[in-house]
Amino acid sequence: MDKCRIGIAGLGRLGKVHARNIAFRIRGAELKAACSIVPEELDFAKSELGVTNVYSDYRKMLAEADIDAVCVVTTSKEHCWQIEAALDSGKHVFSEKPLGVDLAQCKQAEAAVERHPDLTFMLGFMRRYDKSYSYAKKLIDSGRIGTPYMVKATGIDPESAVQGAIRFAKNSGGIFLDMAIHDIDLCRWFLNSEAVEVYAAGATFKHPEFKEAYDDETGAAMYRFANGALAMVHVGRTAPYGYHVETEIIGTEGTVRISAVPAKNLAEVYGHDGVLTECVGSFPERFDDAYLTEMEEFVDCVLNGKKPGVSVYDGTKSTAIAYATTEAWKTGKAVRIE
């Protein structure tokens, strides 16, 4: 196989990012089909991506399209059955996070992956493919900061996007399931251990609509890991200055900080307001290169029979931790993580 022919399911904001990368930016990849239940998204596939094979029925795309692989970027609750259907039809699968919205779904996906060891499955934890995060991981693995014993992770969406978060709140599963899954994955990755206990709390000061939806606009969680390490995760939805993702890994011999200032670029503006660093505005902007790099890895794995760096089990473990965090947030009690 010299080309990986891919069908994409879902062409929302992130789906468009993946679709453009597959169609125009990745050697060895070809976007052959698109599926969406939104007619405007199929029009986009035809007019902007040059895809002529478009479908509103996912199973029909699997049965009829001339594809080797599927990229799943649909609503979270649809992921696992779509992963299973694609693998059972002989297709390689890349799926966006989260793996599933509950552990039963995650186990469904695990079983499908295990039934098809000859097929590639990869989960989209793209922060692992960001240059800064992958560099930090190399430093940690080389012993540069000694033994890592604490991670502090912050992820705050911009205030400019808060109305969308409010509309989604009733179906989001709560702020930790909705927002913290990437940070949870990074904590596991950097500490090379699994979380065994969590305490979490939330707060709402600006948008009472979150409380009305039994959610919060800000959440904080503290984790203890099996190796004794600690992690603290802060997620929110109301950064007034842009999209804020920051991570600090503290070790016995040093510390690595990633994006302490969520800078848009390396420029600083000198003016009447002083010296300003403009901030990045959205996740597609901040992680543009990471989304490209992870999809390049997926295509390389399909074409050359390699195993990707993120597995189905990473998805299940992170989901289990997120569920325990949600329980701790709702009950106000520390929760053991099995």
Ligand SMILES: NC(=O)c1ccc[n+]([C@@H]2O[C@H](COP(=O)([O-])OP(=O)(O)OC[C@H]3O[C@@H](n4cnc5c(N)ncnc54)[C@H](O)[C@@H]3O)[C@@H](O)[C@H]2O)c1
The other form holds:
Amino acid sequence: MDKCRIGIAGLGRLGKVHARNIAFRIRGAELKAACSIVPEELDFAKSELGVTNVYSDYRKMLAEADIDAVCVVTTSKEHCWQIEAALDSGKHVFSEKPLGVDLAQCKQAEAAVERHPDLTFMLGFMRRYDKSYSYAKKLIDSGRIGTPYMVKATGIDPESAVQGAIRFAKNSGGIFLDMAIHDIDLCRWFLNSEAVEVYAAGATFKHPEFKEAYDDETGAAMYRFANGALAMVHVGRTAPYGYHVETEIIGTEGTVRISAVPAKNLAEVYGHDGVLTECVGSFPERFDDAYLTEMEEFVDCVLNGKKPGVSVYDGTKSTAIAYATTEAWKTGKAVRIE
Ligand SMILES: NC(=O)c1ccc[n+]([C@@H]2O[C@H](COP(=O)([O-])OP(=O)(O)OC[C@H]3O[C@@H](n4cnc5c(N)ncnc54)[C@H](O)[C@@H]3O)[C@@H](O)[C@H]2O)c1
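Return the form predicted in complex with this ligand of this protein as a structure block, the form predicted on its own having already been given.
Expanding to the full complex; the earlier chain stays at the top.
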């Protein structure tokens, strides 16, 4: 195989990013088919991506399209059955996070991956493919900061997007399942250990609609890991200045900080308000390179039989930790993670 022919399922906010990367930016990939339950998105596939082979029925795409692989970027609750159906029909699969919305679903996806060891499965924890995060991981693994014993992670969405988050709140599974999963994955990755205990709390000061949906606009969680290390995760919906993703890994011999100021770029603007660093505005802007690099890795794995850096088990473990965090937040009690 010299080209990986891909069908994409889901052409919403993130689906469009992956679709453009597959169609126009990856030499070994070809976007052959697209599936969405939104008719306008299928028009988009035809007019903007040049894909004529479009479907509103996912199983029909699997049965009829001339594809080697599927890229699943649908609503989270659809991921696991779509992963299983694709693998069982002989297709390689890239799936967006979260793997599933409950552990039973995640186990169903794990079993399907195990049934097909000859097919590639990769989960989209794209932060691992961001240049700064992958550099930090190399530094840590080389011993540069000694033994890492704490991670402090912040992920706050721009307030400009808060109305969408409010609309979605009732079905999001709560702020920790929806938002903290990237940070949880990074903590596991950097500390090279699994979380065994969590305490969590939430707060709402600006948008009472979150409380009405039994959610919170801000969440804070503290974890203890099996190797004794600690992690603190702060997630939120109301950054007035843009998209704030920041991570600090502290070790016995030093610290690595990633985007301590979530700057748009290296430009500083001198004006009447002083000297300003503009903030990055959204996840597609901040992680543009990472979305491309992770998809390049997926295609490389399919074409050359390599194993991807993010497995189905990373998906199950991060979901289990996010569930325990949600339970801790709801009960106000520390929760042991099995
Ligand atoms: N890695 C990241 O940084 C990141 C960022 C945003 C979203 N996501 C994940 O990506 C996924 C999509 O998020 P989004 O923001 O693009 O959502 P969205 O609501 O904008 O789009 C959802 C898409 O799924 C499609 N869909 C839903 N059910 C379907 C079905 N049964 N068959 C075919 N298509 C179906 C819809 O037609 C739509 O195209 C979610 O799982 C989300 O968690 C990941």
